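Heads up, the chain below is alone and in the form predicted alone; it's given as structure tokens.
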Amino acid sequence: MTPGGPPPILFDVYGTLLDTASVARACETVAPGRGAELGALWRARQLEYTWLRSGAGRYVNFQAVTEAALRYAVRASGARVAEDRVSALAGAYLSLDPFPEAAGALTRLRGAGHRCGVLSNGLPEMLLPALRRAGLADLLDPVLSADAVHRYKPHPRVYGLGPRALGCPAGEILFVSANGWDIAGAGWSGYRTFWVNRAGAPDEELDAPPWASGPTLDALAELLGAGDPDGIR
């Protein structure tokens, strides 16, 4: 890792340090007692553009792919939404909790001495709003988002922003995420990863096993502050 130093971090942010399922609530609104359905319907469809489109070259930005995905899992839910609610009702994801620990292990991360910052699907116009409303825009730079290159993760692409900004080669960085594909995409472009394996899931059959798990992103502040026998710090 980072010689003489503590490494830098990249943070995956849907999933990892935004709870993507706290879009039930404004579900809820078009869908009462469907929300968490809707919801998670909607995420599902999300990722599958992305990789969809990142896949054929047919680029658009996070928010059509999102709003596209709202209005397919509407459909398919049977729910009722006007057209003129469906981007409101995307403006959800400028409002997702955060992770119940994620500003605490940041800011613990931070103070250790990690530099702390996110590589992101989603647009710096999503996140960034996000991220001050969750309380976490001040622990975390840069944020890298994958408009920069047109693609989504896991391109290859996308993962080389995190060597350009902070300037050293993809193993000297960490990156963390929820999501296991994820892990797989940033192990192929050769960092060190985390998985923050909340659902208890196994390992993808990715050929990319994350160099370590645990279930919150605090099982990565004690895993760093307590010293890594590979010679992490």
The other form holds:
2 protein chains.
Amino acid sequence: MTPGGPPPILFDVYGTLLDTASVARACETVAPGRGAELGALWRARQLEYTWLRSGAGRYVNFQAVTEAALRYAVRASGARVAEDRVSALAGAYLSLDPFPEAAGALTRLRGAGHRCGVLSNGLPEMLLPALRRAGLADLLDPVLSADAVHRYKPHPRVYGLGPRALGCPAGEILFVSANGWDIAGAGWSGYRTFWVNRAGAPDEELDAPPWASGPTLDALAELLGAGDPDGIR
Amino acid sequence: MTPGGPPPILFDVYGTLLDTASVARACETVAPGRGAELGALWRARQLEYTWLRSGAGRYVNFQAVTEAALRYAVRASGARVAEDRVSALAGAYLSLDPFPEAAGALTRLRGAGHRCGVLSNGLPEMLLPALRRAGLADLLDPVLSADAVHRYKPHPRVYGLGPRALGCPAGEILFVSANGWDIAGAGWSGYRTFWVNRAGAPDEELDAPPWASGPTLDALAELLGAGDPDGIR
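For comparison with the form predicted alone, would you give the structure of this protein in the form predicted in complex with another copy of the chain?
The complete assembly is shown below, putting the previous chain first.
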């Protein structure tokens, strides 16, 4: 980072750049008419399992957590799915849709001089193909994974990966997430934070409010004065 | 504990002995027609906040977590409640209904020689009045609180309170909870576990299944051969 220049930005991936709700399509194939419901339960359990395992010091990687959460969600939903089908369905996390504004906003932020990377719970083996398919991989560097420290967000060791990789204090990095609890975790670890509050949810009551928030990644680009790179800023 | 005698039992409190859904009545006073919904959101956020804070090393006590979760739930529900009213409403956690079979089952288990205590996230200042009002306090000793270690379940330091207080290894203690994730946490820490699966939920996918499970505390008493203390066992 250039001292005094545009701050580097680390993005959360799931729910922030990639739309976890887009697993609903794949879920429809095993639970017709209830794909969205199954996908939401899957995602909720996936998060819970990361919190529980990290909090208890019982790390298994994000692929294993994602498959376990899906097995739970499938059984809770009453869908009948063969075990090998569950593993295949878990592959939906490798082909999530990007949010429609993601590529454009990242391009504008880079054009304005911001280094853009990611800091995610996901395994590199999950993140890289997913970001590639979504057309975002070339816009993002570094790709930092919680797997490097065998903890999950909001453990401070995970957020500690950012300053280490970027060579500057957390307070000089902007962390961007659509997950309110992730904003709190990053704030606890000293980052400046931007909350992509896509759902218009209330602030979490975790004593670490975001520095700023907005409904989309475009709102972040606008806030940082990152105009259309083809136009005049 | 008598070596080879009936094992001591530690119970979770919220959702296991006391019915957290009974806050719905109090919630009705601020969200008419939506008390159950507000109460469920409150409880869900209360759990999430314990996991997040414990996992990040950002402990605040259970009273503070309970009030913060309620503030979030009230705002998310769109209810209009004055700040001082929120604190008063949080007091609902001091007068939760016991599950109908709790006193009877505890009495039978004690009659069969089991020492019965609790191991809870709650502060002693919350647990003791709540258990007293519910008519259970005299049946339970010790009352162990996560506050002693400034972590929340499923952190192993919390479960470590049991063996320390009872003077025997976790494997000789039966831990009883209606929360599937709490069963996993206790199992990870070496306890034998009984899951009061009140809702008929699927097993959690956390690699620590319960030793046994049943729909109520009576099922536990029956499993342990703890008959009616007024009858013949």
